[in-house]
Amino acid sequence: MTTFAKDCLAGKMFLITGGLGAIGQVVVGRLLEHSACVTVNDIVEEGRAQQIIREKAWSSDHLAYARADVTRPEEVERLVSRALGAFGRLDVALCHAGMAFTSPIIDYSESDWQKIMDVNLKSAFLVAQASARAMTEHGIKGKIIFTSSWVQDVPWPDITPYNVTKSGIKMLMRGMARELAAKGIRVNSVAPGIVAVGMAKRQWDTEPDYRRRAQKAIPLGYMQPPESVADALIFLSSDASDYITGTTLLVDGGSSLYPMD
């Protein structure tokens, strides 16, 4: 069953980075269900990627896998060219790849800081910039959407550098929205909360202190279904959101409303 009209993304060509991650796989499945064509990027090696694609029964008519490390400018250039070539145009770029390391800030190493900045923030800049250039060159009034997080505005403990990257994405998004509006390119973010798969679930399962805090931090009282992230991305990708640019769509079960920790 689809959340929106089954054809609401028909004719739209997507690129998603980090698309084979836990949330990414749910997003890709949902985009396909709503008739999109999707170039899926990740750093997952080709054989493993094809195995996931087979297991999910994603059709090669509507999906292409493009392995690339999105922290590297030359790989991002090639990735966006491949996305353009795969389905003939690029309408929506989802800057979704990300990672987190847990550590008190006082112990955080410089190398982990740099890695987080590169994977979460620099990659978002590189992919959004290359996508905007491609859209502009081809006269496409496309959409760029970042996956941020509720912690872009909340100092959730032990992942402070991650929070910094998501705050940085907020201003990158607003700045790009302002600059690209005249070209008809809309730029927005989705900010999920504590999702029941992926990085939060890994912490939930392995860090008792995190679990204790997280259990108290969600006013709606349950972990976030990843489908809610996908549905927010579909809305911001669809024609229904054409008058929205420069916005963060918070989808966090109320976690950011007040500090419950």
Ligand SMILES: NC(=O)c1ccc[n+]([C@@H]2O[C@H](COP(=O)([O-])OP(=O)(O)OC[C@H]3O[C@@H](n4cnc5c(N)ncnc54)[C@H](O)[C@@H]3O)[C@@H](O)[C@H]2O)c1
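With the form predicted in complex with this ligand already on screen, would you show the form predicted on its own?
This part shows the chain on its own.
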């Protein structure tokens, strides 16, 4: 099913971090289907990245891969420069890179806490900041979009540090939206629910207690298709959202409507 016009992103140059992850690949594919040019960032080795690109049949005319660790400021600066060089401008930065792992909070180590803060929150700040600087320097009234989560407001058990990073992204987004509005840069977030890929899908398939809890938490009654995340990002990237800034678009099947326990 085609939700948007195939050319709705024509002429827009994107940067997406975490673009070769489970959800990221779906997003990249959708962006290309809608005529965007995309610089895809991840930490995947170049050879493996090119293999994924070939398997997906993504057009090299509209896609460039840039390996970088977005928790490191100097690598982020080079990444944004490469995105500018690949397609001549940067219109939309998707701060999508993230990670999650489960552990009771009383067992969570300081090193694991620091790692998830760096990957989820620090990297989002660094990429958004560098992208905003580039847009400002080139006079581009662009868009910065974070991938948050419904758990930014709902404390899902055993991933408390992850919840904290997503709450931090919510305020980072709102603060940047307030500061950058005068420059014409819109800043928003997409907050998915329990998506049917990656860690959530593995837990759904292998952990009965998780599945029981997750089923109670989704009013629509089924796991979220990753395509719905991509569609939300397309909307916020398109001209249709030009009067939206400082907003979290909840795309969670209703999971944030009420406590699940």
